[in-house]
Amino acid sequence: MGETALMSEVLELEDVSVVRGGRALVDQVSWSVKEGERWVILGPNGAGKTTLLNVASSYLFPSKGTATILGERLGKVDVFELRPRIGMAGMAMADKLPKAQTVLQTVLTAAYGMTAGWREDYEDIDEQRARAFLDRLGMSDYLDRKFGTLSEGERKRTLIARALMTDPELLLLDEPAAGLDLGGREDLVRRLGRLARDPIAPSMLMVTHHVEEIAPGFTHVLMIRQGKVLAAGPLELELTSRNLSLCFGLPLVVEQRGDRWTAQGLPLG
C-alpha cells in the first residue's frame, strides 16, 4: 500500500466504542473520512458528537475498536507529534487561553505550542499568516482587543483562525455557531463556507445540531443518536426528512434552498 493510498484517509474508525461509567457514549462506530471531505456531525444533545470529535482530535482513546488519524493509529503513535497536524476549535479550548492576551497574540501563540507566552521574536511570516487568517474570519478590527473581552462569536472566530495557524491537515470545529445571534451565525456560516470551498483548506469535521448551520461547501453528513451511527454519506443522499426525524426522535421536514438547509417540525393537529 503506497503512501498516497494511506493518506487518502484522514480518519478511520473501526468498531469504536467509548465507555464511561458503564455507559457507551459512542457505540461500535465505523466511519471513514477521506482527504478533502468536509463532514458535518449531526445529532441531538448527548448523542456522542463531541465524544467522536475528541477521538478524532486524539484527546480521547477508544475503549474498544481502532482509530487511525492521518495514517497513525491511536495507541501506537506519539500523540504529541500527531496533535500539531490537527486543528481544533471549540469552547473548551477558549477556557485554557490567557484572557489578557490580544487577539493577534492568541493566534500567534498557536505556532509555538499551547502554553507559549508572548515573545518579541515571532517571525514576520508568522505574524503575516496570523493577520491573514484573522482577516479571513472578519477579525481584522480586533487585533489589539484582549481575548477575555470578546463576545462569544468573536472568540469563536479567533479560535478558528488559531486552529488554522499550524497548517493542519484536519480541522475540527465543535459547534462553532452555538450561542451566536442570527447575524453572527450567518456571518460565520458564510466565512466557513468560503473556507470549506477552498481546495487547499484542510479536511474538516464540524459538530452541530442545527442543519441551518451547515455551511455551503460541506460535502458529507454523519448522523448519530444515542452513540450509534444512523446515517453517513454525502449530504444530498443522507440529509433526508426520514433520517433527520429518526435522529432527533420527532417528525421533521428538511429542505434544501440553494446551498443551505432548513428543518422544521410538522404542525400539530
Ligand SMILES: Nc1ncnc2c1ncn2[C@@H]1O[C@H](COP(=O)(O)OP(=O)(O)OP(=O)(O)O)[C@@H](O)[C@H]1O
Contents of the next structure:
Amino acid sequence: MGETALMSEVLELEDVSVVRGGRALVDQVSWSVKEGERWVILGPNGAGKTTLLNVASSYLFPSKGTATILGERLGKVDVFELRPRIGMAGMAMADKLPKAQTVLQTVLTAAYGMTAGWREDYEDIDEQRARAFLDRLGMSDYLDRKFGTLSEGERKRTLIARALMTDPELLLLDEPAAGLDLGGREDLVRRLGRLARDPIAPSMLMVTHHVEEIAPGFTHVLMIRQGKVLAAGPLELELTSRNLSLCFGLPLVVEQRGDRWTAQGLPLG
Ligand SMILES: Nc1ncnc2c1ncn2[C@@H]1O[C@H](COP(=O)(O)OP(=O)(O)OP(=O)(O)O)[C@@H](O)[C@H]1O
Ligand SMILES: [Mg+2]
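Switch from the form predicted on its own to the form predicted in complex with the ligand and print that structure.
Next comes the full complex, this chain leading.
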C-alpha cells in the first residue's frame, strides 16, 4: 500500500493521528475507502468525526501516519491541485460565504474555487450546471435569494449543490441533516439517497448523529469513539446494536426497516 495506492482507492489512512495540546483527537486511525463505497461516520460529540473529515478534505495534515486521498499522498502533493477534486459541505464553509450573495452566485463561485467575488464572465455552461444542481437539491425557487437569509435547511441544500459544482470525485458531508425538521430531513435523505445510488455520483463520506439519517444507497459505516475506530465495514455487518451501544456508551437497539435504519435506547426495567 502507501506509495502504490490503487486507483480504486478513494481514501487510505494508515495509522493517522491528529494531536493537539498533547491529546490525540484522532488516534491511530487506519481506514480504507474504495471507489463505489458510500460511508457513514458515526460517533458521539467530540469523537473526532469533523477532524477526520478535515483530514479527508486535505485541509488538515496528520500529526502521525499517512493519508492518501484520491491516490495522492498528503505532504507529497500540491493540495491546491487536490482540493478541487474534493467537495466539502459543512457548516464551517457556510460561515465563510458572503451572506449578501445570491444562492445562484454562491453555487457558481465554487466553479472557480472562490468563496467570494461575483464575476461577469462565468460561462453559460457553469450557470446551467449550477441551476441543475440547485434544482436537484430542490432550491430552484431560491436562486435570487440572498444566502444570508436562508433557513438552515435551505442553506445546507445550497452547500451540497455548491460542493457538487466542481464535479468532485469525493464528496464530504458533515451533518447535512442537523437542524432540519422532520419533513426537511426526509426530503434530504431522499435526495442524498438518489445521489448515493447514482453510479456517476462522487464517492461520499457523511458524518451524522442519527442512524435515521442514513440514506438508502450508503454501503459502509465507520464508528469512532475518542478518536479511535470502533467498527468499520459494510452497514449490514457493522451497524449492530452491540457496536452502536459500545460507540455511544449506553444500551441501544438498532433496527433496519426496509432500506432505512432506526435506533433507540433499551427500555428501563
Ligand atoms: N484545534 C483544536 N485544538 C484542540 N482541540 C480541538 C481542536 N479542534 C478540535 N478539538 C477537540 O477535538 C475533539 C474532536 O473534535 P471534532 O470536531 O472532530 O468532534 P466531532 O466528532 O466532529 O464532534 P461533534 O459531533 O460535536 O461535531 C473535541 O473534543 C474538540 O474539542
Ligand atoms: Mg463535528
